[in-house]
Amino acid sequence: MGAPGALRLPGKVAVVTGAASGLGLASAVRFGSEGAAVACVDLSADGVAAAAEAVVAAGGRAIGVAADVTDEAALTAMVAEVTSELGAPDVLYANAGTARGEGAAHELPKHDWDFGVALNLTGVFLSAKAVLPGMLARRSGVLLLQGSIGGLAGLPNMAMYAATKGAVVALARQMAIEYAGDGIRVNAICPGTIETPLVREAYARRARLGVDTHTSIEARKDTIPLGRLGDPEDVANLALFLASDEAGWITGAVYTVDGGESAALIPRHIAARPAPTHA
């Protein structure tokens, strides 16, 4: 641990996707805060330009970048603006992703799942394989890589989200073990359901089904053994650890912010499901 009162990611340069809102610009502030410059990145200039703002104001250096993640040569431009103007990428955290296209597998629309494929899954690999370049001159890094609970097990209708997540956590796993010997450290950050727009956005969805989307969010709060949804400074705090060198053993490693959710054998809304129609 660092002294007390010490900055953690003194001098460090940050690249945060899907900053605009949500878990990225809770982590870009809490990073700035704690001495790093960080590139906002997200599709809209209003949205990297606001989050740039919001880490300035947390007393951090930044810059706001419009960039699509799942565009290779956008993501190229990107790293080279941002060693312009603020050095070359220490971290990266890889957040931008969607849960749009809910649905079990037969009721998914294929556009849904390559929307989300490509978002959620080539995204991630695009915005690592952007970064390493540098990292591997400089034979040290960082890679956060989004995941989520929803990767690791079982969620009724979540084919396609599922499937991304799951296999970001191994892309993490394989990633440790390709780039340790370059000093690189890669992990997986798997959130539970944490209240952010892209969270209300769904449940607001699922109100036009007729669900009230209050009673929604509490009957899933009585599913988390800590008994409410996440906060995003929930994650933030854990992506700032396993930025920082404190977590400077740590590789290849998997971590769940859930409440709790995960570590039961049979998650109450699981076992409270009624049996499925279809055959």
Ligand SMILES: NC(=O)c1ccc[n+]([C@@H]2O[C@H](COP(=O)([O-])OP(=O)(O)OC[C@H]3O[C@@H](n4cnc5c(N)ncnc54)[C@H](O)[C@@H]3O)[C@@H](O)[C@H]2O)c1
Second form
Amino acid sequence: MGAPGALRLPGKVAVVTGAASGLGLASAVRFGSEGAAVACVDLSADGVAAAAEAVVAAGGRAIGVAADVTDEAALTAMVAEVTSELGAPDVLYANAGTARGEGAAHELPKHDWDFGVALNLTGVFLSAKAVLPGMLARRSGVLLLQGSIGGLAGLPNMAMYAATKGAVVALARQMAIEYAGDGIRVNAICPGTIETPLVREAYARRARLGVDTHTSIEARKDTIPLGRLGDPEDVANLALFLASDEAGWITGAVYTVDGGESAALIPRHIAARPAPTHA
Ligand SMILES: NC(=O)c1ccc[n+]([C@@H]2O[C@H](COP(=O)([O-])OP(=O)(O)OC[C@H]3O[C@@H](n4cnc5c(N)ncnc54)[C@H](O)[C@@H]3O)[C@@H](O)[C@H]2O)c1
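How about the form predicted together with this ligand, since we already have the form predicted on its own?
To see the whole picture, the full complex is given below, headed by that same chain.
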């Protein structure tokens, strides 16, 4: 732990993909407020400009770079731009992803499967691939790969999501071993249910499908041991720790940040202890 009040990412250059919304935006702002120069990467120029402004408003330094993480050439160009504007990336948070493509596996259109695999898995791989040469040259770096608790256990009607997020966890472990000797740490972050546009849209789609699950986000918190949905900041705090030197001996780890959801065999509202009786 640094000195009280010390910045936790001083002088670091961090790339956050999917930075225009949700967990990516919160993490970009958190990284920036802790001393990192942040490259906010997302699909639209307006989105990345707004994200960079949010980082600056929080006291950080930032640029926005519009790039599609499924496009290898765009990622190579992104890293070149970041390196010339901010310096070589020290940290990558490969966060961009989608939950689109729900439904029973036997009915899932192949194009939905392909879209999800390209974004959630190949996009993470390509983002890491783009920053790794610079990290290898400097024998230092941190990769944070965005998984999900949906990649650790089965989720009905989420075949693409479960498969891609599980693969990201495997990729994080594999890359951790491959690059540990090069001073590069790789960890997987597995959030539970965090109220972001991704989750709101996923619940709306499930309701339209008539899927018999927790269609109400409000009802969802009853299933979470800590009794609430996550905030994007809950995930940003974990990402900050793993990105910082405080996590210098942590690699190949898979971190859940889910209010205890993945630890519970039976949801909270079913397993709850009876209320204590006070005479
Ligand atoms: N919200 C949750 O509850 C939750 C839980 C577990 C895991 N996750 C994961 O966290 C990540 C972020 O989720 P979120 O809830 O913040 O979602 P979000 O929809 O709020 O944000 C995702 C961002 O990714 C961007 N993006 C999409 N495709 C892209 C592409 N091809 N290239 C670059 N950027 C692209 C979007 O424009 C958007 O800004 C995803 O990988 C998601 O699977 C989210």
